[in-house]
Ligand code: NAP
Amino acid sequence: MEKTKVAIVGMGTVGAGVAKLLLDHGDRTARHAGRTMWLERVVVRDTKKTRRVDLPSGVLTDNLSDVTSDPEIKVVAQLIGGLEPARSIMLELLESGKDVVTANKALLAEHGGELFDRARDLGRSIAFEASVAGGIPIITSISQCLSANAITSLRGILNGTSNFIVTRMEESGAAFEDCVREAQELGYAEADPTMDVDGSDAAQKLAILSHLAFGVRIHWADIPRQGINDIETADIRYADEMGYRMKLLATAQLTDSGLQMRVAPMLIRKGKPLAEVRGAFNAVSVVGDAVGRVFFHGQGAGQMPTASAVVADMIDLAVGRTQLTFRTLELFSQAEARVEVCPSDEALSRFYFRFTVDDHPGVLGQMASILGGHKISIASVIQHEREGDAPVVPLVVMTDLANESAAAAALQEINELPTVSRGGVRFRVTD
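Could you show the structure of that chain by itself, in the form predicted in complex with this ligand?
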């Protein structure tokens, strides 16, 4: 059988999973590729470090030129995180004639334009299915399978770590920091988990998907974003009491004025598909004008789900499928935007507010009057009895539809009341 030599650069969580699939399931990959996918080299920084996979002798090297100078290695999975040296290594691989697979969304969201242009100039291809939603084939689905559609809406849970943390907090009341540590141990989190919990990772993925789905050109940092680090266990409990779950949602909605984009924790009514996505699972709900709503669900982080997407990309490159579409698809092209991004300030939503207030007569009335002054109607209120001698009580308000700027202004005004002892929090609510 014909043999395609492949290599891996970076042998962390994902790299080890890719090596396992190639080494332990060669029959499977050969059947789908119509050739043996032969793991020739694995490049690491430190060849002495213990790795989570047994490699055949002679495969491990700390010298990238063992890959770049070997013309028989055609496909390389570049699985190191961060921007540098990931960017330089990617360029070096492309210059040396390799087709490259990456799972690094931070790199694509920051330098996608440069890398894709260079690949096109060199006649090379980049495959990046694993960069968004781990094992879910969302890149191929949006850029190829749904190409007959005008996509009008995209809503997703795109960060496995955040969803894992919020699920753990909800199920067991575990502390935020403990859940972050657990997500790191399980291999879900980025090397610096700040990007996971502050919404940056989800914004990078939303920027990539929206580029493909809508043809917008937006830098991920310009997407309004809020992370799960603003959520307290109390919010998860109150959401539950009102029939909702907290989820970090990434949304892109086409409107008459352009594309509204946002990453933020939101309350979603229990029973809705996105509300029931648990643990490190991801999900994406896409609406196309011909197909209607399509829902994708699967493991969005973790070693083997991510390796599943990387190896499929390696096979597609080895057989030449990716090369057929890479040049023609509008992937990270510098072409003019088809759709402009519009401010999301005037987007209507219901809101959840939680305030910590003095337990005095008239406090609830003051708040109701401020909300009313901003034309925000109250849908429901929760105020439990004061616990013990505590001088303050939490007050939770759920509103009817209101616009973003009115909700922000009302929150600021309420926070200035002398009876409000801690800054209130505000989250969007979606049915």
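Would you mind generating the form predicted alone now that we have the form predicted in complex with this ligand?
Below you will find a single chain and nothing else.
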């Protein structure tokens, strides 16, 4: 059988999983590729370090030139995280004539234009299925399988760490900080979980998916985002009482005024598919004008789910499928954007407000007057009786559709009332 030599740069968790699939399941990959996927080299910083996979003798090296100088190595999985040296290594691999697979969504979100332009100039290709939602084939589905459609919306749970934390807050009633520690102990969260819990990771992934679905070019940092660190157990409890669950959602929705994009915690009605995504799983709901709504669900991270996507990309590069689509799609090109991004303050949504207020007559009337002044209609209110001798009570307000800027202004004005004892919180609601 014909042999295609491949290499891996970076032997972390995902790299070890890729090596396992190539070495332990060569018959499987050969059946799909029509050739043997021969692991020729694995590049690491420290060749003495204990590895999570047994590599054949002579495969391991700490010299990238062992890959770049070998013309028989055709495909390389570049599995180093971060921006540098990942960017420089990616460019060096392309310039040495290699087609490259990456799982690094931060690199693509930050330098995708530069890397893809350079690949096109050199006649090379980049595959990146594993960069968003791990083992879920969302990149291929949007860019190829749904190509007969005009995508009108996509909504997803794109960060498994955040979903795990919020799920545990709901199941155990534990505080946010305690659930973060549990996620770290189980390996779902990094020692510094900031990028996960503040919505940055999901925003990077949304920027990539929105480019594929809508042709929009937007830097991930320009996508409005709110993290789960604003969620308290009280919010999850009240959401449950009203028939909703809290989820960190990444959304992109076509409207008459443009594309609305956001990453934020939202209340989703129970029974909806996204509301039922539990633990560290990911899910994406896509609506096309021809196909209607399609739903993708699966493990969005972890060694083998991500390795599965990487090896599939390596196979597609080895047989030439990716090269054809890469030239046709012009991903991350400077071509004119198909849609414009709508200013975030023009977005419409229902809202959930929670305040801690003095237990005095007339407080709700004051708040209703402020909301009405901003043309915000109240849909429902929850106010439980005070507990013990506490002089304050929680007050939850659900609104009808309202303008984003109006909701923000109303929240600020209500927070300035002397009867509001602590700052209120606001979350979007989606049915």
